[in-house]
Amino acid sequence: MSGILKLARQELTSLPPYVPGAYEPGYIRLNANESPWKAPGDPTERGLNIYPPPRPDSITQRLSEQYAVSAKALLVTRGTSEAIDLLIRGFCTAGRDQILICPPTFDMYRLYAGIQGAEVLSVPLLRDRDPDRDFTLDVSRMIANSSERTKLVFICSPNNPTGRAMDPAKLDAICRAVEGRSLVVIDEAYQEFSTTQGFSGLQTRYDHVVLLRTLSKFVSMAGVRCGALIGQPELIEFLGKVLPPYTFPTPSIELVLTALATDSLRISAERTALLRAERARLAKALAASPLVTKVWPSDANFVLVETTDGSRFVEAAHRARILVRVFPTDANLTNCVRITVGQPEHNDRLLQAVSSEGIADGE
């Protein structure tokens, strides 16, 4: 058993996988208790009367090319959320093991750990008056506070909701310190919007690094829910036993393959470049708003701002029929608002709403 799988729940490593009925093109399937007829109006090529593939191998192959990894090192999941849940279920025994997170960060890490009965160890991001140094990893505390019970270290980069891409040297130090006792899970859901290189290089140096990617943002497929978990092949094989078969629906497979076609990816790249430019414009303009006291640098498709009055900012946006995100239960984000970068006209409407003229009109 590899070093990685020694960290997993041992009762799962020996669990025999479910073996679904075989599928072979051109053969009549009388081995899966399916309906022999397509439903009226079924637009799919495969047919919704037939189960989807146990694993969407066509997407696996295409994403392995997209991310330049072996197909055996990639597991397709329903968004990164399912990948997070899968890792916690596979590695954390209820009432014994723990995960480490660095708030403020993506709240689903905490939620899935709670559902599994795993302890959540929190090491808050460092704070600094300088926005360029604010919300960075507290490496010394992360290393000091983790233990043999800390099976998973979750790091979001670019981080949600702060937008910051994490320092590669700090991640390298964390990977070295927890090698042999923890997996380091780097959530790169927003990587395409960053000018940084990302962390695929860490996987060439460390077997215990896991990367999470998603098509929700970059190729505009949030409604389909397609993510990828990238790790060592033995990890992928193990998690494939924990993940039930047939989880990825037939229409979603066909839509994802269309979205990953060359022409579609070209359009997505063009839109990403536009969003980066709009992000810079939006951040600069928001800094001039009388309601905004700080705008943090962002490598994601959103910006985080500190306001003089979060409720007033939200109300001004709402009068313009715009919804923004607040975090009322997070003490680190008091009066902070996360704003997704929209189409230029959407951004213009928001800026008008929170400008001095827009506020005066609203009052």
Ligand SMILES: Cc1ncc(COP(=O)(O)O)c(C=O)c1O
Contents of the next structure:
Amino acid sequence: MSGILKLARQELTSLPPYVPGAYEPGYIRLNANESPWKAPGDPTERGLNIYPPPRPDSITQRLSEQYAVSAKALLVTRGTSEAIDLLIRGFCTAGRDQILICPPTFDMYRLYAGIQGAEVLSVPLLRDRDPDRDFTLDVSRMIANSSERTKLVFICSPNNPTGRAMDPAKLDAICRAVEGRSLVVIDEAYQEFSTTQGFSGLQTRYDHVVLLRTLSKFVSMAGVRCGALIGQPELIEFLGKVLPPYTFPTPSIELVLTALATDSLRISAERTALLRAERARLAKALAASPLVTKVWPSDANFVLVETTDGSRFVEAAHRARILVRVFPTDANLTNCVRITVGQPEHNDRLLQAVSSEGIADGE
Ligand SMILES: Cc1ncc(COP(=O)(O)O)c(C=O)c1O
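Follow the form predicted alone with the form predicted in complex with the named molecule, if you could.
Shown next: the complete complex, the earlier chain at its head.
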């Protein structure tokens, strides 16, 4: 067994996979106990009366081209969220193993670890007064505090909710230090909004690096639930045993293929350029607001700001019928607000709402 699979839950590596009934286009299917008729109003080409393919191979193929990896190195999941869950279920034995996270970060790593009964080892991001140097990885503590029990190191880059992409030299140092004892999972849900390179290059140097991508942000398809886990083929094959067959629904497959047609991707790229420009405009205008004390630089489709009074900011936005995100239980993010970059008129409305008149109006 190869190096990375030695880290997996051994009882799963020998689990015989489920063998689905065959599907052959043009053949009558009397092998899967399905209905022989399409339901009235069924808009799909394949037909909802029959099960979707056990794995959405057409999307795997398309996404592997998109991310420039082999199809054997990519597993399609229901959003990145399912990929996080699969990794934790596949690698962490309840009550024994742990994951390492660097808060403040995406909270679902903690949640899925809790559901699996895995411990969460937190090594907070380093703080600095200068927003440009704030919220960086504490590499020496990450290495010193992790152990053989730390099966997965989750690094979010660009990080949610702080917005910044992580330093490549630090990531390289972590990968080198934990090789043979942990997988390094780099969650790149927001990579397309960044002008930094991303971390696919690490996978040419290290077998234990896993990348997570999603169609929820850049391709405007959060509702379809499609993500991708990219790693060594043996890892993909192993996780394919943990992920049951038929999980990816037929309408989602057909909608994703449409979304990944060249025209849609061109539109996504144009919108991303607009979002980046709006992000810069929003950050600049927010920095000038008397309610805002700090704006962190962002490589994502949101901006994190520190305010003089988080509730006041949220209420001002709410009066303008805008929802923004706060982090009431995170001591690192007191009075901080995460604002997703919207369409230009949404951003105008937010800026108007939190300008001093906007707040005075509501008082
Ligand atoms: C960092 C990060 N990873 C993953 C996800 C989940 O994405 P998906 O919609 O692909 O499940 C999110 C969602 O906001 C996120 O912020």
